[in-house]
Every structure is written in C-alpha cells, then in structure tokens.
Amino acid sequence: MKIYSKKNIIPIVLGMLCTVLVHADRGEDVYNNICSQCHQLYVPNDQLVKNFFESNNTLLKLKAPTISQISYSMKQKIGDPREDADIQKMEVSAFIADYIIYPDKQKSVLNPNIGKHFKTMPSLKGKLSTEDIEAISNFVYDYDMKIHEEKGVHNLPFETALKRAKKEDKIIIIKATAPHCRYCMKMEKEVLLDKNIVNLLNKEFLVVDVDLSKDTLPLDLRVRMTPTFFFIFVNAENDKVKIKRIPGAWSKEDFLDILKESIAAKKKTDS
C-alpha cells in the first residue's frame, strides 16, 4: 500500500483540479465549435412554455432543444436522482456518448410535445474524439447547475443568514428540499429562476437551502413534505424569531404573492 504525505498529495490534488478545468474548457470549446450551430445554451422557462405550448415553436423557431433543457431532462429520465450523484453523472455521460454516435428519436428524453418540433440530429461519429465526447458530456450534465448558480439566488448557511438578517433587517427563507423531489426541481426551474422573483429575493430575503438527504433543519423545524418554505422573521433586539411555514410547490404568480405578503407582514410587525 502506498503511503501519501502532504508533500506528494498536493501535486495530486492540483493535477485533479487541472484535469477538471481542462475538461470544462474543452467541453465549452466543443459546444462553441459544433453544438452551437443548432443548440442555444439557455432560454428562460416562461419563454420556452410560450414557444412550445402556445406558439408551436413559431416564437423562438429553435432548431434544437437548449442545452439547459437537455441537461434538466436527462437528470429526470436517466438513472436514479435519489442515488449517488457521481453514479448518475456516469449514466448520463454514457447516454450522451451513445446518442452522439447513434442518434435515435426513440431515445429522446424530451417531453414529446417539445421533441416533435425537432429532427433527429446527425451522427457525429468520426467528428469527435473520445476526449471530446467526455468533455461535452460533462459540460451538458453540469450546465443545468451552472444556470442556477448564475441566474438564481445565492444560498447561505443558516448561521450566516441569521447574522445578516439581524444586520440587514431581512427575512430568512429556509427551503427544505430533497434530491428525488420532482416538485422541488419544478420550483427551481420554473419559479426560482424567474427574474422578478430573483430580484425580490435578493432585495428583501436571505435564502437557506437545506437538502434533507444530507442535512437537518435548524431551529428544530420539521417537515412532512418537500418542498416546504419556512419564513423566519428575526427580532434583532432580543434574537427571538417568528416562523411561518408554507408547504408545497407554487406557480410564479402565487409565490410572488407569498413573498409580497411576507414583506408586508414584516413591515406591519416592525411598525
């Protein structure tokens, strides 16, 4: 058995990090050079809904599904989202590699009402190396998460949110979620990336995301279903908190109303 010291572990870790970064850059290069001819990276979900379900793809006239659509759909249809994330990533990568070489509409993971608007992509056999296929597979798999990081609300640890809530006079929202909860994913995709909701959350709230498969809720909170949203109103003078529980998934309009009602309730309490 080989024994590693700090001296020889550091180069190994740096080497692994460089490999990840190289694959990320290579995946983006493959997208830009080949995939971007047909696939856009991201279109907001409300525009996609109007385009496919109201306008028969005449609004956006997309040649192919967006990378974010593909990423999200594969995570729902390939493998088991309740299992280890690395295992699912390998399963998704294997699916992408197979589809790139042997495209077949019967394999599609898209909603049939969306997929019907697109022709089967041509095979890229001989056009991509094994390394290129691995890189673009990782790029596509990770893109859905990248969109959430770029366009969503930054999540905080609870203790950090608690300190900031006292200082900034904001409301804490604790999201209780689970990786296998399709309603949690629906909220993330359709509601919590909405520009109006993101702007209001950034202005008036501090968000704590608790994955119940990994962590426990603070303040001895309990849930019977996911997602559940806890609105925490902090009294900066005596550290007492008031808690409002809102279970379930909501439409953009309803969730925006919930946020506005919480802001109004806080102002009434403060006055």
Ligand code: HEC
Contents of the next structure:
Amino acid sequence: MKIYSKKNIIPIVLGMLCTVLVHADRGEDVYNNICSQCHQLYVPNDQLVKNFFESNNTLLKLKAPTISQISYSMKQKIGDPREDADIQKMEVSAFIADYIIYPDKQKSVLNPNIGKHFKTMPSLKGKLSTEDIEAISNFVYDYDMKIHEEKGVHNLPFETALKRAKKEDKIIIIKATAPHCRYCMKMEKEVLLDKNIVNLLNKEFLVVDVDLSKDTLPLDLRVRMTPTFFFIFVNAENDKVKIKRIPGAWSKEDFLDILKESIAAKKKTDS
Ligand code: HEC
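What's the form predicted in complex with ligand HEC like, now that we've got the form predicted on its own?
Next comes the full complex, and the chain you just saw is listed first.
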C-alpha cells in the first residue's frame, strides 16, 4: 500500500501539526485554569529584587513565586546542565510533576530568601490528569527560554550581523557563553532582560551569542573565561574591524556604562 502518495501526505502532515499545536496549548491552558490563581508568569527582575529584598513582599504582594523564577531556579539546581539538555528537561519535568502533587518545602529549589515569604503550596492531587501534568511540566520548563525570546535581544548568526553592521552602522557584540556558566545565566536574567539595556542593544547593536560547547568564535577570537563580550567595530569603507574585549559578568549599571562608552568610541572613530 502506498501511504505516502502526495494526496495522502497533506492530511498526515496537517494531523501531526494539529497534535503539536494542541499539545503546546495544553500546558498554557493548565497554567491559566489552575496555576495562575497563585503564580504570575513574569515580573521584571529589578521589581522582584525590590519586592523581596527591600519590601518584604509588600510591594507586589505575590501569592507565589513567578513561573519565570521557578523555571530559572530549577535549571540551575536540578541535574547537570553540562549533560544532555534532554536529560535535564526530563529531570526538571519529573521534579515539577512530583512537586505539584507532593509539595514540600524541603525539596524547594528556590532561593530560601524568596521561599521564606510563602507557605508551602497546597497539593493539586486529583485535579490534574497525567497529560495535564506532562503538559504543565513542559510549559514551566520551557518558560525561561520563552521569556528570553519575547523580552530579550534577538541573537543573530555572525555573518548576518557583519552584513547588517555595515549597512546599519551598528556595533556587533559577540557573547561567548557556555551552558554550565552560572555567571552567564545570572547576567542573562539580571542584565540582558532589563528594559533599558534591551532597548539600547536593539537600537545600536547587533548581538551574536556563541555557545562554546557547540560553536567556535569567529575572527579567530579566543577566551579564557565565560562570559566574555567582544565589541566589534566594522569600518564600512575598508571592511577593517576593531575589537574590544570585555571579560566577565557585569551589573546592570556597569554594563549600561560599557554600552554607552562603546557608542561614544564608535562616534569618535566615525568622525
Ligand atoms: C493556591 C496557590 C497555588 C497554586 C494553585 C499553585 N501553586 Fe505552585 N506554589 C505556590 C506557592 C505559595 C509556592 C511557594 C512555596 C513552595 O515552594 O511550596 C509554590 C511553589 C511551586 C513550585 C516549587 C518551587 C520550589 O522549588 O520551591 C512549583 C514547581 C510550582 N509551585 C508549580 C505549580 C504549578 C505547575 C501549578 C499549576 C498546576 C501550581 N504551582 C499551582 C502556590 C500555588
């Protein structure tokens, strides 16, 4: 029997697409129907810091940690991010599936200074089907990535950035990162999602993220530590590049200064 004739393949593909779509929505539905009673999805980091560390949760009066905080903490504390990402995903999903049925603060992966503002979550035993649990676990696991895609800076391949840098007169930033690098993740969360920084990056820069466990750096660049930032200034007339290396993790204020200094340095060489 010829199943994969052209006539048949379209319904098969459409069918597969629908399953994927339905499955992707299910986690979000479970969040909206159940988890959202207590958990907000995302609150910017500077507000969370003010709320938990300066105002004892009186500012936002959160009923529970945000899904984004949970997603981030679990990836830091559960399993080994240097291992296969799929294995960590399974371990994290297993943690969530267990926690929502058998919540116990002893198992908590949250920063204790944040966890202490909350009583233990009530068990959701009997309220969710196995499929719901699987869907919501994946939703929470993926949330951290999703928020970066929505609110962070879009990363470009180096070749694209190089072409655009000349045309749009922008500075390229190459971020050298690694999956096990805690300071890279800390900077992603605390600095590279900040609204002022994201706005400035989008306006004046083109960002290239190189995960050193998978790829090598362009322009024969080398690093001793992660994260390291390279600021690449491209001269549109003669194609020459000037490179400034900034190793290490930075606070929001310092990184903003570094960005502004780079813009000033570029203006100087341009004129
Ligand atoms: C009635 C309020 C409430 C609902 C509904 C609720 N949670 Fe929670 N949840 C909390 C509170 C409060 C905490 C923080 C205290 C704790 O860790 O037990 C928490 C903590 C968690 C943690 C553990 C974080 C950690 O390591 O400490 C996970 C995972 C979690 N919730 C997932 C979910 C998911 C998924 C749903 C929806 C299916 C959900 N929660 C529904 C109140 C709630």
